[in-house]
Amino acid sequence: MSSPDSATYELLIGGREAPGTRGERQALTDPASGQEVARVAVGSADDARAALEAAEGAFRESNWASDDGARRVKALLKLAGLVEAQAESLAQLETRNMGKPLRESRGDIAYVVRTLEYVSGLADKVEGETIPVPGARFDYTLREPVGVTVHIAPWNYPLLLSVRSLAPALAAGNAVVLKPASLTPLSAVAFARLARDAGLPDGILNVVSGPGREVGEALVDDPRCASVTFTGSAEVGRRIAELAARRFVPATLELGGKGPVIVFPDADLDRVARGIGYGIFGNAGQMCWAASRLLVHESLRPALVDRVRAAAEALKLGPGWEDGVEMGPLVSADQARHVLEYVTDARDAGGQVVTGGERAHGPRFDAGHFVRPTVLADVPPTSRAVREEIFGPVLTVASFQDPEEAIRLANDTTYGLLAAVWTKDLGLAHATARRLEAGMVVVNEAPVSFPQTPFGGFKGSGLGYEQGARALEPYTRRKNVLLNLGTPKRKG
């Protein structure tokens, strides 16, 4: 594989790319080899209010909001073909810099592209309406962008999650802040790069990586954040949302899911076991939205069970970026340990290991940050396994005997994200739909998502929705104006 096209990533701040107020460099390694794929420059707080001060410049004084839209259309149009362009470089450096395998971060890329292309067709649709109202009156609405706009991203999916909300944000006029998560910048400093290329106005796209204690605090606590966007843990989401809560500022929060996986009497066993497999172990189960519960009905557990468990065992793991490679690392040391306490738990709590549950070794895997896609069974409903997002490759295993009680099971989380159904029987599909408690349901599908699909989850999962013909609705505020007409003159 070809090293990055770069060994060196700053800053991106009012058009120009910049070392940071302290110059110190992040060494950034590769998860499967710990060999070292580059350095990149660590913003300060400093450097978060310059970015803000150059997104505030270019906001009012570029003209970026102020027309019909078209110009915005031809943009984000052109950022779309030139991402594609480099669609495999970007690829290979986000596999490089986070570990997923190579076929799942082409996937990435052109998702980012059809992104970036639906979105583009909202940028001339910001439209007001007018609402009768009694009397010689007029009364209509105007649309707005908000201003400056901060976009917190996490590591899992860097680009694509960075730009779910950058696209509708840019879409509808405002001026942007990225902040990519410390451990993934690479992609989101060559993106913004061929923004420039694009035509974005210096200042409209600004990227600070950093710590987000540092970084994120003060990008969000900044009297120039209009709205803010997070991806990512609980605990860091209840911290921005108190930031904003503050100063009144807008949040869109998606904070992670315990996903439940109901597998009915009549579900075709082989399609649901693939589509498991690619629920919790795709991206290393690093997924907000993993399958991660499977609630399979007592009479198919036992064949169920054994077909997942040969399907674990099957994957190909290695290093991303080999060509076949089905399940990469972990993206650091720190996650693979994070993930390995919850398996000890879970057999300290009476589970059984059916398979996995430990770090791969071998010359291959000795260097990185590899653990076996583990399936865990009988474990107990109130063990941290089963309560908490693990974000790794583990499933666990229980079963039920009725609906009700697999609705029961189901809906037992402080989440509600994502939740998949398996069966043939249509009605009983969307009768169980109805009562789940999550934003999104998938029925004989493993977990899947489209541009042009809201993205988002009820309880602890968060606030507000992503994707969807009304993606630009958090980016926007509405403004109502009322025109008194006066009484009309008599002729005569």
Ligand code: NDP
Contents of the next structure:
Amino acid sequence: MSSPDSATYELLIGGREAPGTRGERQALTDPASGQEVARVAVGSADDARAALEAAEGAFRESNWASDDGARRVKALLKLAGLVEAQAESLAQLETRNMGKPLRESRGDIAYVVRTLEYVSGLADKVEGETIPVPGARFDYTLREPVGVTVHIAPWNYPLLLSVRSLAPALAAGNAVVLKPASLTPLSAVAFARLARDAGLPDGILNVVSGPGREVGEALVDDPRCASVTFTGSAEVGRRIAELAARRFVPATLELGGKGPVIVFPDADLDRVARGIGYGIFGNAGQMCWAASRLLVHESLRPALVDRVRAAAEALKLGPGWEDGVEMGPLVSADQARHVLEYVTDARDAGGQVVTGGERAHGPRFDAGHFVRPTVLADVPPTSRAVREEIFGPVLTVASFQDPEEAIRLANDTTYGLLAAVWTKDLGLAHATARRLEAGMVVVNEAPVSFPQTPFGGFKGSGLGYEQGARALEPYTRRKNVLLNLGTPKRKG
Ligand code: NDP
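The form predicted in complex with the named molecule, contrasted with the form predicted alone above:
Now the complete complex, all chains and molecules, led by this one.
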């Protein structure tokens, strides 16, 4: 049985672990301490093409796609079991590599297990339909896997967001190539080793890490790639969509957000403050669905801002692997710099830093990329901190006078991923949810999702949906078969 503990992580192509054509390995460091965690092979465009070839061969030659799905159900369930058995070491690996608190990594791995279990139940239900047509004809549709699917993953939920798309692609019978983010490839390799142990045929799941511009583009811009799923920045999403469109290949894109949190006057402030805390300081705010814009009724503003400030200041900051830590470092020095630039910008625009707005200092923090939980108030609505995705632990606060104004402010963004509403009045909650331009709305909850609920965004937040009972659709194609039954012979 493979263990996710080994310190060198190679590419996994056609069932074999190999260093790649470059023969280079990159050292990855713990974002909390700067210490080396592991070395990982740096893949190239040639490795990307080798992975596509291995995937295409496995798709054609193994019976992964051609059986009735029973094999896929069993293999995916077995894989879920293996991930569950290794959950603690995978969570430790995720935390060392990415920085998030262990409690959150454990939640991510549990989500991976549930995703595998959920999609395994769909693997033997890839069904077509019969369609009434005139005359002596019979018409039916077949749903087939598309072939080789490409998955390009980000660093904020490294394994969870990889598995969220590759599991349904596998369940539908495709062969997949995963490109994890260069900062966080470790859990993907550990997972692919477990997939081999679970009996996935060699070449059905391949992992090629390496620079996105080279490896990612080589994967998408290749005739063997039949679909691409990408999670990350809007800029790269646009590039991938262009490459995919040139070959008429479908792309599912999940590109981030600027989530509004509307707090109506009857909301329970203690619950709201807890929900807001998770929604923006969870994963140190490095979440596409972060609830990053607090829109509070003017009557509650001073009390709620006080509570949120107190909650932010009470959060236990530290290395994710330490017991009781509630917020870890940001993933990299670049990300920390990037986040603090928004604070500077907001200050320059006349905004007020209610709390945070700086690095955490002291012996526990100096070697890592720690930024204090930050609350900004009175930032002009046109400033970058209000308009752009910060992807860090930074909440902006604005107030409204009535529901109309709340909805207008909430929708005043180019994004449309998640919105939150807090009120005891479910009629108002429902009416508001209907008018919010967001792919997901949570009421009286912090951002939350489950493998069985659709996940996707409106407007600049992306294209298509993941999760849910239709999760396999982007990875299947529909074929219509029409049979002419001939003229029936008359008896006698
Ligand atoms: P990117 O969009 O650059 O990276 C996401 C993934 O795409 C990585 O695997 C990356 O590889 C790959 N990639 C990069 N360039 C290309 C390309 N030209 N073709 C194909 N694949 C490519 O995100 P960043 O890591 O640079 O983060 C920047 C910002 O993006 C964040 O601050 C945040 O705002 C947003 N973001 C949003 C996420 C979300 O969940 N929606 C997740 C992560 C980031 P490599 O790692 O090798 O560069």
